[in-house]
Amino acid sequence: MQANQPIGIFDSGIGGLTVANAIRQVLPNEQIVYFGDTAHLPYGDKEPYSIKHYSTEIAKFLLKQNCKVIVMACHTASSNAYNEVLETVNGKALVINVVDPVINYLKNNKNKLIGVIGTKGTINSGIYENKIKEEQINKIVKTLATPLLCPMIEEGFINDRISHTVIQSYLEDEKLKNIDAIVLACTHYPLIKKEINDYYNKHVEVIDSSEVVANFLKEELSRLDLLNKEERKVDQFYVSDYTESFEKSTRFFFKESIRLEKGSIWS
């Protein structure tokens, strides 16, 4: 691994992409190569082995890019193929996933009672109460799966009355109740973070992913010296099946236009 070879990012659609905007944001000298499984998406609703299968071979494809980084930017995926994606890559790039960097966050948090929202493959793996478990941190953990939030944003409702409707709706929800924190365990969220926010009156610490694993990501390239010093090469945007409106979907993500290329995923 070179300092100047790009980071690989990927997500099953362009939920992601908030991550890679993030990444952006605390690592301006580092080059982007992402890629979208849009024909595959979402990864919510998959089996397991399914996931599995999709995440390594685009593992596969970020190293034929030579990225010295791949992160997997869906917390599904995170979830579910992160062992196999670590034993795909076999030491050739570091992986980080989108769970570790937010356990490791809240190790350091005073917040007791924390709830996590996220997809039905993300809540349904008990991901995050095994690694508190794991990890013996202080905390209880009350999950919520919230299966319309992500349709509902790639669809663009964002900050308008169906979105409110739908968020209020699940915030409600007995399970999330009296709690001190929320993870949005989805890089789909952060994008009505500031719905989320309006609801609970900064009564509730909402606590992006994105931003926390980009800070985590910063730390860990800047720990084995891999941090880029030279000038970034431009970014380059992969998805597995093209559409012009998903194009231009991609600037509510990323908050600017990018153009997409259409990469193969199969070896």
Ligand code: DGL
Contents of the next structure:
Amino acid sequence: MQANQPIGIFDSGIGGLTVANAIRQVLPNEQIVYFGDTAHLPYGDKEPYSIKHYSTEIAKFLLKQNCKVIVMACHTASSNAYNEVLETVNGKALVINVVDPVINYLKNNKNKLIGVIGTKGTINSGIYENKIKEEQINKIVKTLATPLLCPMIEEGFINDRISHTVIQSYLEDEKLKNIDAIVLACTHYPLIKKEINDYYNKHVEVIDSSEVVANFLKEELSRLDLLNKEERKVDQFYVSDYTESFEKSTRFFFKESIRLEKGSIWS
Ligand code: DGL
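With the form predicted on its own done, generate the form predicted in complex with D-glutamic acid in the same format.
Now the full complex is given, and it begins with the chain already shown.
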């Protein structure tokens, strides 16, 4: 691995651009190669074996693009396919999922009762409960699948009556009662962070996993002396199914206009 190679990032679609954006903010000199598997979106409702298959194929594609690190921006993929991706990559690049950096963050966090919201695929995997137990971290985890949030955000219902109602009805759930912190364990949720913060009115710490992951990645690259010191090359954004509407939505997730290219993995 060399410092001037790009950072590969993948997700089930364009939602992972929130993670790419967080990475861009803390690592402005790094070239990004992004892959969104829009042909198989959403992963949140898929069987783990499908998610493992898609994720390993995408990892091979990112290896061909010469990436020094593969960031699994998708929580559902991170929760269900990390070991398989690690095995496929076989040391040819660093692999970073979006769960371990959050677990790491929680180790040094004073809060005790931690809520986690994400897709059905993330929550049903039990990854957060298992890791907290495995690593003997003194926290109690309460998880809740919130499947309506992704389509709501994708359809542009943000900061309005509909989003307030949907967010409130999820956060009111008994399972999340008395939590001290909440992990936004999905690519899309940074876009409703403000509404979630407003709901809790500073009584609950809202943990934005995209920021936690970006900081973790920066530390890792610096520790391994893999930070790019040359001039940044042009980013590349691939999707497996191209539509104009995907391209239009990219600005919403990445905050900059992007040109999407069709990346043919599934032929
Ligand atoms: N990217 C997914 C995640 O972070 C959300 C969208 C999907 O279900 O594919 O879990």
